[in-house]
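The chain that follows stands alone, in the form predicted on its own, written as structure tokens.
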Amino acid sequence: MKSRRNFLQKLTLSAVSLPLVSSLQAKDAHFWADSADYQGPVLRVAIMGLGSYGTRVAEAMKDCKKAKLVGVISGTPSKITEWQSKYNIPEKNCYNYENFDAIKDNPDIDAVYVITPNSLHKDQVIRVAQAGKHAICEKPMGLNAKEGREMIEACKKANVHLLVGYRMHFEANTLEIIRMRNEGELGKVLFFQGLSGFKIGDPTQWRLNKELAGGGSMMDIGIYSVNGARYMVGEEPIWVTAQETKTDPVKFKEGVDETIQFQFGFPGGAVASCLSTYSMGNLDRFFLNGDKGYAELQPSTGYGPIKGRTHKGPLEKPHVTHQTVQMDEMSDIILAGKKPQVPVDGEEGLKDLIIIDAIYKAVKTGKKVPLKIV
């Protein structure tokens, strides 16, 4: 009973300490976790799209303190059958394609993770937003800057939140450089490195498919140095040059990028030049240089666990599963206000679609493209 009576109390304080919270997010904390280690609000998320990353993020969540998969939405009846069974996710939380906007009127679902094909993200996550739930959108958020700012606006119009998959923005080791350079450790930054890239598969899946995917490469992999170059130098870049190498016409056809190199300078005078593929292997490295030391990451991006060093050393920050954290960091985003080192909303997912449309550019008009972040 004293149990039962101070978690009641806890419940009531900590609903009056969370001024930042909208009156639509208190709303949705009402499912609460208490345990031995954390006693709060829990996000209650339905996972869109039952592909390979989204069993990853559903096995990840496994181990989320602050965040429970508690839904699914997927045009395979057979997916939803086999993740009610694996997951223990009731039916009335379950939905296709065509029905999802009913989820409107299902108050146990708070939020949506969109892991569909890119060309689906801006109408799934509109329609999300229009059902009032938080929308969690995979990258790229969209496949050009102009479905991303649609998709700030309708989820700014539904007065829900916007956030984009970017889990090595809660990474540790990331972290910890992004903290060197900010308190001076490197200096003066000069320079980064990014390489994004590995060899891409069977010929017919959706990633080499332009109606689909919206690119090739660059809105896969090579969106990884794109956003890295910026967390990692800490400046939006002002201009960009880019160059495409395409050796198979045939598996990588009209509109699907096989390689892109490109460059940026920054308005602090350091300098970018990355690389994104998919018909190279062993890419996925991230080097960053300043007039009094340096920081590297490899691999840089990948599932982990990250390996990096730095002037001073190695860098041996504890591997925690990325989708885990991103999904605990979210729901404190979400739930109680909280702001992240690095942001991981939809203007963050707006500024890499701004850059990746001018490497477009830079690439059919091959001039440099001067670049405005707004």
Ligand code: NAD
Contents of the next structure:
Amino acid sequence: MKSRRNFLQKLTLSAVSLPLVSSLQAKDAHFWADSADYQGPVLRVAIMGLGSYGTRVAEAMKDCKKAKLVGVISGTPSKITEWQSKYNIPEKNCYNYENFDAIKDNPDIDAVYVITPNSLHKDQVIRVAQAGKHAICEKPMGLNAKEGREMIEACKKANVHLLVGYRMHFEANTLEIIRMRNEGELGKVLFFQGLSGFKIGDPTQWRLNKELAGGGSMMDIGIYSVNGARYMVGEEPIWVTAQETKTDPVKFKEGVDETIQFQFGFPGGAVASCLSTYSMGNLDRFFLNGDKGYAELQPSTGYGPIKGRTHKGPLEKPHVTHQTVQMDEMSDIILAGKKPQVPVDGEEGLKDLIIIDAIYKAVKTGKKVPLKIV
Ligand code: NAD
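Can you switch from the form predicted on its own and show the form predicted in complex with nicotinamide-adenine-dinucleotide instead?
Below, the chain from earlier opens the complete complex, with every other chain and molecule after it.
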């Protein structure tokens, strides 16, 4: 009843005082849903970068209750037309990479989800923030910690949220392991193993171009083991060691890592041993060992269903499309101030970038790199 009244109030407001509504920042004037299964604010999202993952997010958002795809930003006019008819996107919510700063004058878009090649994230997120819109950014948030800090600073200055597309932070089996660990069911955590890799195809793709990817497998898939080690162990690493292996220097050029093995030490005494690779398939596994029990996820970070088991038996949490849950949860974070169980904010993205910087440094120097992540 209360939200229906709110909804009607919004309607009345928009009918009698349009100039007032359009002068408000979109983040202050929420669009409300008033359907049988959800009554409340809806995050209106524009996707920037209509590639393969952007398409996956758009499809998943069809099932969102609290988030809605309302706009696109793309450099390819034919894709814009295709998305307009597929997702019912009005012309006034379509932009390209040159003109998207004008989104600041569009009260019908609350947030922009940046899903472009890695090296573009920093400047694009900063422009989104300067346009007064919340930014959701794909992983890796930037190319290094310096970029990450600049992005956080710009979003703080513009008073908008910066969230990173860490979809596993909302996955039910993953969260169940975190619950078990927090409640002491695994005992003292002593070891984590993270294996993240796939066989990469087309040698001409941006993922194998240092300028666009910022590195190789570590930036793209190894980051899942970096991030996973942190949320599975529940602590921040205090040192890193790492070694690189390259079997195909033609495909994996200078600065594009093919395989990196890396190790972390944690303040509580746990150690982690991880692998990031572009040269092996069937490599998507997390294993956490404590002195009272263990937890295993395999697959651990693919699009699912995620399969898990612990010393107590199989994990049976049902599969829900990750990006649907993620976008509904991100709507709650941005519009309702919800605190997620595992953070997905810019600071969280920055922590992974600090660690990745240290991994590359450890590869280069062959030395153990100490870390201080607060
Ligand atoms: P993709 O190549 O399929 O799509 C990238 C899009 O960016 C394309 O539409 C392309 O046209 C556009 N683009 C804009 N400027 C470009 C430029 N200068 N060069 C090349 N392309 C340009 O890539 P993707 O798989 O969709 O990955 C995009 C981002 O999403 C990456 O940061 C990646 O790490 C991330 N990603 C995340 C997940 C996840 O599960 N969270 C999964 C896949 C990709």
